[in-house]
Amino acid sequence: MALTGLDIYKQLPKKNCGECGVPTCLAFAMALAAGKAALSSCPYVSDAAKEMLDSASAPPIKKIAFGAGVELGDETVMFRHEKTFYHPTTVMIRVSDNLSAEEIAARVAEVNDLEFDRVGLHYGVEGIAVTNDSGDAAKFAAAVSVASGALAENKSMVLLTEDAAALKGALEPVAGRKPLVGSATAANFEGMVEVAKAAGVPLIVKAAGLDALAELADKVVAAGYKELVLDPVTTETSKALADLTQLRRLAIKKKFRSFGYPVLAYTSKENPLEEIVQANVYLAKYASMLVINAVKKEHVLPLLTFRVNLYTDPQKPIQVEPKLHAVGDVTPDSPVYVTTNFSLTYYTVQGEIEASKIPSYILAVDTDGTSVLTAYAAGKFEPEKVADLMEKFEVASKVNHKKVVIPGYVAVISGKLKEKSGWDVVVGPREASGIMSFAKANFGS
């Protein structure tokens, strides 16, 4: 079990120097016990104390890295509003070794193509999970080889078999990709640990039932390996949700070290729409990684969009770069609109301008990612700020007129903005939906 704040305090130097950023050693000890401070912040703690306090200072869920920069775990809270979530759920597409070489290559090509640009963000799935469904070691190795050769360099791999010898044979040629491998069970964990440890790759530990999973995880750790991902082996959605929640709660709230690792979940629904709904449940609570079958863009995009929304810091909304953006083939006659850098606001405005078919400039004001009215109420959409931004990005050199369009909701700043900028200020529509008719009436040929 984790140490209490008083247990930690006993090991600290008790200088109350404040160099750790906390006024007293007792306050620092309490923050450390709550997972809100790092032991390295104290410059005077002894090596002996460091060793003793290692478990208390470690994150409740260990960070596991593999492949092309994939990171799992290292989460410290149950709910993102308590702090934030750091490592978005990794999504891998299942590739069976029962497929032919041509089918494997085609499926991997589809995975490579699962890339999306949306509201200024670029995202996609992280890679593939090759499964030894055939039970044939040679066939598994061949499938892994074909899949690896077809997989983009920025994608990662998971190798799934319960045969240690088959895993070793398939892993050696692709060891450079640093895949996640599995699965270790009560019957094979010694051999699987040996293979994973030799290759320096993380290992999936698989057991049905939380008691059995904790026992097996402890055995693997006792065997000398701690780079683990847990698989609670559940296929029914409600049971999986309960297990994933319990695993997270015991790791975060109770500091139960046996469950202090990232967790893997598999979808089981055959209908792709039902599968994505199931995947969303696991993504929300609390799978660190998902292995799914769906590979069509129209199925995967909703899952990835939900992931982006869930893992966006609630205190820092998605934003676009605050600068002068060109929409279409702009000319010196193009109108200039002003809005905020809140992604939803900006792309709504951009969409309406594109629909008007009148190339325009959009000056995105840095409002810390808040909407027009919210920004104005908070003093972040002020005429001085807009005027300074117009000068910074040399808007006057881009157009042969001196007219700037502001949102109708902040018409009140028009006089001050004209005074500060020297430009004529045109009050546009309140809602973005009015931009098309406004643009055609004011700037149409």
Contents of the next structure:
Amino acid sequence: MALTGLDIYKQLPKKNCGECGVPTCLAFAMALAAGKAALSSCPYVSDAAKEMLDSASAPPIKKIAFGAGVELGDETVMFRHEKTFYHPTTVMIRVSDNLSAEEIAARVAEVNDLEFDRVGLHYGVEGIAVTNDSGDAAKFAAAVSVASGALAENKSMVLLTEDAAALKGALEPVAGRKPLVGSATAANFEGMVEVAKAAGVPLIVKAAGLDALAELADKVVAAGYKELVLDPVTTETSKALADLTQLRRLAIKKKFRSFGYPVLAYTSKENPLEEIVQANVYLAKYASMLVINAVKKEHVLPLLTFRVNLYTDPQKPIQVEPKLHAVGDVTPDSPVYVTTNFSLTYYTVQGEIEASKIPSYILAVDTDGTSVLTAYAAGKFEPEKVADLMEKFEVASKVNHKKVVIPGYVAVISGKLKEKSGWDVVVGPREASGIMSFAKANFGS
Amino acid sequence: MAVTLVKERWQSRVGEVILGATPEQGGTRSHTITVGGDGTLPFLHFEGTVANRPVVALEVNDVEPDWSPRLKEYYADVINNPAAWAKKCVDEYGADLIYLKLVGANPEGANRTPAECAQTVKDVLAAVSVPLIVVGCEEAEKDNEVMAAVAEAAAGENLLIGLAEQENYKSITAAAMVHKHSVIARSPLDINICKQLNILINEMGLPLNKIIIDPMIGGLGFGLEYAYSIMERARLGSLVNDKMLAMPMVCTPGYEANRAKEANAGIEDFPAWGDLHDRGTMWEALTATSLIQTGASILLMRNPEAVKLVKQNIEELMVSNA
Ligand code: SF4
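Any chance you could show the form predicted together with the partner chain after that form predicted alone?
In what comes next, the whole complex appears, and the chain from above leads the way.
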């Protein structure tokens, strides 16, 4: 809950001295509440008041950064339609230190290659989590070193052990990568805090059960460290869903400071398909980071694609540039299709045209990123507009014919469009899936 | 220190809808299936009742569908026999219900008569004992005739029939009322149209517990997030007592996921996407499991391997976390 001006006013010294730049404490409180002033402008505010106001104005879930630009947390809502989700769940692939050096290098190479291009987007996993399954400090350090050497520059690392000395040894050579480290438990947290603090890297706090987790997080904070990621020890799907939901609710709705940090989840399934299904639940419901075993493209791509869906800002549909796009090696004989600039519509059409293997132009009409039907209903797919755009992008100079294909759903505009543009208007299929056969029938050689 | 959990006190719950009818109830099904009824967000057992688990219906077509070869493999031996196809879905692939699509009615396709379509429904009813979902060919005029004939031929079975849409809901609603069936009310990703349609259908006299909402989802990677949020909002609406949004929801992951290139293109064409077999399975599975997190009650699916994963996921989520 954000504080009101009045809440803040109660904490101010009420001297009305004006040194903060506004004439009264009340005016200053109002400016603070509106985010237009900084508390540090008042030289007289008490330390107790400062701490209370600071924590009340802190984000409900702290943003934790590590590695090559990974950011976790800093979410503000329970449901994406309330605003948006900001920091897409980071996905890390587990690399065990029980593997041989060759196996580690090979696995990390696979991780480097987990990058995908589809519908105009590029996305991939964020990196690896090296786990000290061997329980051996030297083995762990060696594994971390091999993995770091094989890992691409743009990927990040997590180091996982419960032995502070092993962590220290493994961390030093790779400290430049700014890895996330763990895990601090009730038994080892003092040593772990020391290592993480010295290296300036964030620390995972691990305890099973929310009561134990809150208690441990408080202890770690009391030990002087606040760069934290919470691990509630997810094992069983339903229980994990409940814990992840409570962590998010307590942080956002109650501003419960002990849980004001991003949360990570581990999968517990051996079979990669079952694992991805379980990971999908945790991704949907509030994990800021996932550590998974699956490393095959066909398993990871669907999960990352769901992540793209979930973290798309509901207020801003993804759009492509409204202009004449060329698909393939276009020639003056190439057909011209018209569609909207809503990225999904555009890329679905583009994909089908590509598959038809007939190089073509696509004129993307600026519909504010809405689909054909929605755009038409909202008056954003008018024949005048299409004709103007054809003119603007000089379609006539690009091709030696005067035939333009419009989506089947807006067949009604064909007469008017012909009149305005002087082109023959061909009504294409309603769904992009019909483009292949349409293209072959109309433009195939 | 004990953490005080945040438990919402919801005023209301999702409505319950019963599908199918046993001989005592005027039908011939071995059992009925109840969907909806939840008094909290999906699977938050610690907070409220999770009354009925989401169910999976496998799709059966009355003519050979133009599915990918990868998908058709599962049905190669039964693809020209809807009754045998349905039986295989129930016996081998664990379908809770059968989702029968009368595509053959399409005037531009096989152009089957309403009587022929009704016979297909009877054949499927005879072949399996689970409740049935039946839709037409998505050609409004023909569907009105076909569904009237189907509703009459299967009177008393309490089929779930579709599709009632804003422009065309009267005929199918009337058929459902006269012959004791339930309807799917489909609206294009718009919560206001969705409510409006439910009101219109209800005003004709069909009770609210005979309506299932189809919010028209997009598949994974193709606009899934729109339905995801509409469905979350609808579930929240039901829980704060918005009666005209409180119906259980049905989704079409089988159709939507398999429309995607990602579920069809081989590794030869897209080496960077990995092997097609599992990719196709996961495309459909994750479309479904994402939507059960928003409150989907009935999943209309195609890929038996995806069904297995989804059913296992549902089972795990039905374990109490109170
Ligand atoms: S400087 Fe502090 S005490 Fe002085 S008016 Fe501003 S808020 Fe009040």
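Model, not experiment: these values are computed from the prediction. So that the term is clear: the rigid core is the largest set of C-alpha atoms that superpose within 1.5 Å between two forms. Positions refer to the first chain, counted from 1.
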- With both forms fit on the core, is the shift of the CA atom of residue 310 between the two forms 2 Å or larger? no
- Any chance the CA of residue 355 moves 2 angstroms or more between the two forms, core superposed? yes
- C-alpha of residue 337 off by 2 Å or more between the two forms on rigid core: yes
- Task: With the core fitted, just quote the Cα shift at residue 14 between the two forms, in angstrom to one decimal.
- Result: 10.6
